[in-house]
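Read the single chain below, which is given as structure tokens and is the form predicted on its own.
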Amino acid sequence: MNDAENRKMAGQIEVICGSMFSGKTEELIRRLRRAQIARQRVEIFKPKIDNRYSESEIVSHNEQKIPSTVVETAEQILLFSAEADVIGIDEAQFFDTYLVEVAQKLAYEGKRVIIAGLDTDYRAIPFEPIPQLLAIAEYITKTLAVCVKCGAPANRTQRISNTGDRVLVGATDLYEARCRNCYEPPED
């Protein structure tokens, strides 16, 4: 294999992370649409638990959308992406840490893997598997929202309901974007 063939086979992992309402899904959709315009074979995945706006599409909070395949496990992504050049994965925090191995396998197969997800939970604690994905990614984009209290750049997700479950799927009905100063850690 010559150098040109080696370069063509090189895959990569891109991670888009940040708080809720920071534009992660918008950025994911933008990159995937550009890949489609370039006539690359694109496969897009979302976890079954995320049915807030659509059962079969990735949808941003500002209603941008793109068709996706719903999967229950990260392993299923391997099954459905054999022919793809570019793989998009939204809401990565809803997958287990096996997503890290899946992303590695796909990148070693020469695929571009673009993953979006929350980097911290509502307690401001790193949200698995994003920290591990950040460690192996070639490209990292950290998105910031706007604090609903003061207008500063926001990197925290404030839960405004009283439930203590770590995973609680919701939008503006349950969460707000807050800056470090306006964020109020939960008491649980």
Ligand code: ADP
Given for the second form:
Amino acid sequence: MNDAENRKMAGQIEVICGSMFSGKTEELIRRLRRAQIARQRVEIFKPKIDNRYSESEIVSHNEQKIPSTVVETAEQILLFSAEADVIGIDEAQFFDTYLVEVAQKLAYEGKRVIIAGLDTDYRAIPFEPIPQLLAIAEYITKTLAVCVKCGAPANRTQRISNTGDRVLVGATDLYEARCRNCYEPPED
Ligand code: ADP
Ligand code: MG
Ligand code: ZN
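Coords for the form predicted together with adenosine-5'-diphosphate (ADP), given the form predicted on its own:
Full assembly next; the chain just shown is listed first.
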């Protein structure tokens, strides 16, 4: 074993965040595919709450997809990642703050952890645990959508249905991308 092999691989945390339709899942899939091409062992997770389009795949709004494991808790990610070099997690805003600890543990084991999630909810309020993950990440990518009203870069998710629940899973029928100027805060 040479020096480079002997030295423990430095792990890292990457966060891809932004509003809905901003290309988070697309970018996550792109990075994971490249890791697979490099013959790294890749494990991909999504929370059980997100059953849009497909039960066991991560699917982007432009219909890119990659197989994934559905988990109910962040702890399960730890259990299923022992052999992995690279760990991808989509819709991270649906996990609780224990995800922060899980990401740290994996990175300290020398793994590359790539996390995608909404940085704000439909009220434009930071969506934990993404802010906490941003604080500890080595690399951060903020993706922007296109405002459906004016075409400007959009960082907000407008809910176009009247429910007060923070979590309401859906796509184009329930949400649209809006810029700061075109976004209308909900009344509740
Ligand atoms: P996210 O995971 O951030 O919700 P996806 O990666 O699933 O986003 O989808 C990104 C794709 O969504 C874009 O490449 C584009 O084809 C499509 N799309 C649909 N509406 C919009 C919009 N308003 N702004 C940007 N992309 C959009
Ligand atoms: Mg997505
Ligand atoms: Zn706009």
